[in-house]
Structure formats: C-alpha cells, structure tokens
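Here we start with a single chain on its own, the form predicted on its own, put down as structure tokens.
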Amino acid sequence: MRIVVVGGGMAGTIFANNLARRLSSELRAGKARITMLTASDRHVYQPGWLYVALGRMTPDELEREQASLLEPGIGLHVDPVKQFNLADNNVVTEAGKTHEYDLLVIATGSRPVPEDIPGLQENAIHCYSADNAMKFYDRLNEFKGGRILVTVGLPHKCPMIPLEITFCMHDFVRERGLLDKTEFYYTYPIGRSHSLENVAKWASPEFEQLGIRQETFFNLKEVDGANAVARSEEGSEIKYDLLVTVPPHRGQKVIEANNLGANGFIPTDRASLHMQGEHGNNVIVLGDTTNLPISKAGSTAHFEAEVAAENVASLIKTGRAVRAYDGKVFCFIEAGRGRATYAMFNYSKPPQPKAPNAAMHAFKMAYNKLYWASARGVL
C-alpha cells in the first residue's frame, strides 16, 4: 500500500504519524509505505503568530525541523507537488519527480489573500506569517492613539482570531496607558459579531463592557489608503488610524491550478473525508483544504487526521473503515485581561462558551508549548 501525503502542516503530520504507529509492522515488512511531500523543511505552529504580533513570543519559538516531528518509516521529501494526476494515481513534484500512490492524502492548507480586496494589502496589518506578525507588532507598538479598525474576510483560518486579536490589542493599548486616546471599532461580515451564533452572543456583551464599537454586515469592498477609509459592499465608510485585518483566505494555488476545487478548497465528504467526485475513493482531504462547513482550525485538522488515520489503518488490516468524522472542533478564545474561554462543537452541537477565566488562559499558554507533542500525534 503506497500512501502519499501532500502537505506537512498539522493535518498531514498528525495523519502520517498516527498511521505510521498503527502500521509499524506493515512498514517494517515493506507492505506499506508512507511518503510525505512538503514545501518546507520547517514546521510552524501557526496559532503562535498572534503572540508574535503582541510581542509575547518570537518566531523561532514557533518552528521545528519537519523531519524531527515524523515517526520512523515516513519518507520526507521537501519537494512540493505541482501536478495531481488523479486518473493515473500519481503526483508530479516541482523537481519533476513522479510519485505513484494507492492512497493520496491532500493537506495543503490555506493562505491569506488580502490582495483580493483593493488597498487592503498595502494599508492593513495582519498576523498570518512571521513577517506579517512582526510588522503587526511594530505598527501596534508605534501606535499613539486614534481609531483601531478591525475588518474580517470570510472564510479565514482560525475562527476565533478576530475576537482574540481585538481583546488582546485592547490589553496592549491599556497597558501602555493609551486607552483613553483609543477607539476600537470591530466589524464583521454577517449580522452578528461572529459566525457561530453562541460565540457572538458571548462576545458582544464582552465588547460592550470594554467600550468596543461593533458594526455588522460590513463586507470590506476596498481600502482608500490616501484618506484612511475602509468602504464596505453595503455602502458604509469608516475612517481609521490603524487598520487591522483578518483577511479572506483561499486554498493553495496548486489546488486551484489543478482545478480540484473552487477557491482552492476541495469538495469533501463530511463524514468519510474522501474527496467527492470521480476519483474520490482513494483520495482523502484534510484540514483547511476541505470545503466542509466547519471552522478552519488546527483542532479541526487534528481531529480529521486522527479519524482518517484510524480508518486507513483499519482498511489495510481488516478491509473496512471504522469511524466517521462528526465535525468536532475545539478552539481556545483569548478574552483579554489574562483570561480565556473555549468553544467546543461539531456538526450537530453548537458551542456553549463559558465565562472566561485565568485557568483557561493558562491552559492555552501551556498548549502552545505542548503543541509539538500534538504534532507528533501523541497528545
């Protein structure tokens, strides 16, 4: 059984590690082979960029060598895929190498595309890479007062980041004695402050207590940098002194180039995680790459990867799959003032955020350190 995993982020890494442990005897006997094709020899803990943006972490704390995270028996090739030949059961890499497979796992992730909105990339800051997080910190550290405007594009990676970054910036400004000189203006594209209704019901009163102004049904159309104005599709105009964005996301360019899914998101069966369509029987899609109606979060990738690995191992050993993915997601939510809460939900059960507290914040900070065990699939 030749298993090719495309992507070395959380989903691909956890899947490969989990499967390698379940198939350890088959790997040793040469009855199974796991190959990972990835674009980088480094693995990044992406949720940590928030803390880099706030000056609480440094980029080097968020990286490890990809090879150091993989179980023995996994063949790692830092050579990204260029072409998916699903009808022929092979992929071709940038280096021109062809990898045949019996099972293909696509976990290429997503990318921010602020360039899709005129003026956004040039005039806003965000924290979706190490460089952008450092730029974010510099701009926030230079801020001396005025209006901080938060805009949100959909879909985006990490469902709670618009709330978290607003709460955390409020702390940042307060700690520097600038709160009386600062107005926070939070916008969201739909008719509430978050896509998850119960999260919005929790967050809006929290914002109100802090004096954070909210405007919903604000779908960003363009940014006029010369006049420092953000304009919405609905006709609203908001001036800003510092523009912070959670930009819209797309799947990776290679997915779009190979016509595997609109905007780079592959149509995926919500239970089996197999790609929908003609060649889906031996193609599994994980993490941000799916088009599933569930949050694009690290925990989503984690839970999907575990389900998929257990099913693949069972198929190889017994000829049958044993689990269905139920849409499980678990997200911490930084709530400011050293507090946090969480949202746990699935396809059928909505989240029920509790009052934030210091213990949950400590738990989240601890998980930032424990992530590497999670990437190994042992947590």
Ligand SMILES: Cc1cc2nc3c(=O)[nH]c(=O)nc-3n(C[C@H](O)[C@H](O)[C@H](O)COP(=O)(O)OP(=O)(O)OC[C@H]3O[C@@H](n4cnc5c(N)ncnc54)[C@H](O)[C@@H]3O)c2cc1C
Second form
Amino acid sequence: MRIVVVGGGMAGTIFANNLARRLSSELRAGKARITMLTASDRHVYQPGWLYVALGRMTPDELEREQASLLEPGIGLHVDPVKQFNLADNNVVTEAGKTHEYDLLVIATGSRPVPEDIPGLQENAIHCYSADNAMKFYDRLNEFKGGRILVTVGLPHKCPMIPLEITFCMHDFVRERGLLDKTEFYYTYPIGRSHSLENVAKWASPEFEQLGIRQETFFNLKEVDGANAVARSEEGSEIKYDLLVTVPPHRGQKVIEANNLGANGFIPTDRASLHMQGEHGNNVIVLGDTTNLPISKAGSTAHFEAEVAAENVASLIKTGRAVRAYDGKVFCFIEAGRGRATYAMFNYSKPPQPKAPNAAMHAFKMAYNKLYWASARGVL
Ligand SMILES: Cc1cc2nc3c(=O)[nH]c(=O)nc-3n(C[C@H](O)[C@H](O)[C@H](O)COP(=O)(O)OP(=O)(O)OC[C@H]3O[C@@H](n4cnc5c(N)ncnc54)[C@H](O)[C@@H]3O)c2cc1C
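Given the form predicted on its own, state the structure of the form predicted together with this ligand.
Every chain and every other molecule in the complex is listed next, the one we just looked at coming first.
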C-alpha cells in the first residue's frame, strides 16, 4: 500500500506519524510505504505568531526541522506537488518527479489573501506570517494613541484570533499607559461579534466592559489609505489610525490550479474525510484544505488526522474503516489580563465558553511548548 501525504503542516505531520506508529510492522516488512511531499524543510507552529505580534515570542521559537518531527519509515521529500493526476493515481512535483499512490492524503493548508481586497495589503497589519507578525509588533509599538480598527475577512484560519488579538492589544495599550488616548473599534462580517453564537454571546459583553466599540455586518470592500478610511460592502465608512486585519483566506494555488475545489478548498465528506466525487475513494483531505463547515484550526487538523490515521490503519489490517469524524474542535481563547477560556464543540454540540481565568491562560502558554509532542504524535 503506497500512501502519499501532500503537506507537512499540522494535519499531514500528525496523520503520517500516527499512521507510521500504527503500521510499524507493515512498514518494516515493506507491505506499506508512507511518503510525504511538502513545500518547506521547516515546520512552523503558526499559533505562536500571535505572540510574535505582541513581542512575547520570537519566530525561531516556533520552528523545527520537518525531518526531526517524523517517525522513522516516513520518506520525506521537500518538493511541492504541482499536478494532481487523480484519474491515474499519481502526483507530479515541482522537480518533475512522479509519485504513484494507492491512497493520497491532501493537507496543503490555507493562505491569507489580503490582496483580494483593494488597499488592505498596503495599509493593514496582520499576524499571518512571521514577517507580518514582526511588522505588527513594530507598528503597535510605535502607536501613540488614536483609533485601532479591527476588520475580519471570511473564511480565515484560527477562529478565535479576531477576539484574541483585540483583547491582547487592549492589554498592550493599557500597559503602555495609552488607554485613555485609544479607541478600539471591532468589526465583524455577520450579525454578531463571532461566527459561533455562544462565543459571540460571551465576547460581546467582555468587549462592552472594556469600552470596545463593535460594528457587525461589516464586510470590508476597500481601504482608502490616503484618507485612512475602511469602507464596507454595507456602505459604512470608518476612519482609523491603526488598521489591524484578519485577512480572508483561500486554499493553496495548486488546489485551485488543479480544479480540486472552489477557492482552493476541496469538497470533503464530513464523516469519512474522503474527497467527494469521482476519485474520492482513495483520496482523503485534512486540515484547512477541506471545505467543511467547521473552524480552520490546528485542533481540527489534529482530530481529523487521528481519525483518518486510525481508519487507514484499520483498512489495511482488517479491510474496514472504524471511525467517523464528528467535527471536534478545541480552541483556547486569550481573553486579556492574563486570562483565557476555551471553546470545545463539534458538528452537533455548540461551544459553551466559561468565564476566563489565569489557569486556562497558563494552559495555553504550556501547550505552545507542548505542540512539538503533538506533532510527533506523542500527545
Ligand atoms: C496567527 C495564527 C494563530 C493561530 N492560532 C491557532 C490556535 O490558537 N489554535 C488552533 O487550533 N489553530 C490556530 N491556528 C490555525 C492553525 O495553525 C492552522 O489551522 C493549521 O496549521 C492547519 O493545519 P494544516 O496542516 O491544514 O495546514 P498547515 O499547517 O498550514 O500546513 C500546510 C502544509 O502544506 C505544505 N504545502 C503547501 N503547498 C504545498 C504543495 N504544493 N505541495 C506540498 N506541500 C505543500 C506547506 O509547506 C505546509 O507544510 C492559527 C493560525 C495562525 C496563522
């Protein structure tokens, strides 16, 4: 059985390691082979970019060699895929190599596209790469007061970041004694402050307590940098002194170029995680790349990867898949003033965020270090 995993991020790495452990004897006997094709020799813990933007972590703390994270027996090639020939059961890489498979796992993630909105890229700061997170810190550090406007594009990875970044910037400004000179203005594209209703019910009063102004139904249309104004599709205009954005996302260009899914997100079965359609029988999709109606989060990638690895191992050993993904997601939410809460939910059970506390914040900070054990499949 030749298993080819495309993408060495959270989903691809956790899947490959989990599967390699389950199939250690099959791998040794040459009955199974796991090949990973990825775009970088570095593995990045992206959630840490939030803390880089706030000056609390440095980018090097968030990276490891991809090869150092993989179980023995996984063949790693840092050679991105450019062509998916699903009818012929093979993929072709940028270097021109063809890899045949019996099972293909696609986990290429998603990418921010601030360039899709006129003026956004040039005028806003965000924390969706190490470089951008460092620029974010510089601009926040230079800020001397005025209006901080937060805009949010959908879909985006990390469902909680609009809230977290706002609470954390509020701390940053307060700690520098600038709170009385600063107005926070939070906007959100739908009719409440977060896509998850119970999270919105928890967050909005927290914002009110801190004096953070909120505007819903604000879908950013364009940013006029010369006049420092953000305009929405709904006709609203908001002036800003510092524009902070959670940019909209798409899947990878390679997914769009191969017509695997609109905007780079692949139609995926919500329970089996197989690609929908003609070739779905031997194609699994994991992590941000799916079009599933759930959060694009590391925890989603993690829980999906575990289900998929268990199923593939069971198929190889017994001829049957044994688990269905139930939509499980777990997200910490930094709530400012050294506190955090969390949202745990699935397709049928909505989250019930509790009052934030210091212990949950400490837990999130600890997880930021423990992630590497997760990636290796130990945690
Ligand atoms: C600022 C920030 C904060 C976040 N905070 C949280 C949080 O608190 N909690 C949480 O759960 N999640 C959080 N996330 C989201 C989380 O990081 C992503 O949802 C997660 O990384 C998705 O995993 P993935 O494997 O689908 O994609 P990724 O981890 O992005 O991996 C994609 C992989 O595909 C590879 N690749 C790309 N193109 C190709 C190609 N053509 N061929 C082969 N390989 C390719 C890349 O090199 C990469 O290895 C955060 C993200 C950001 C940016």
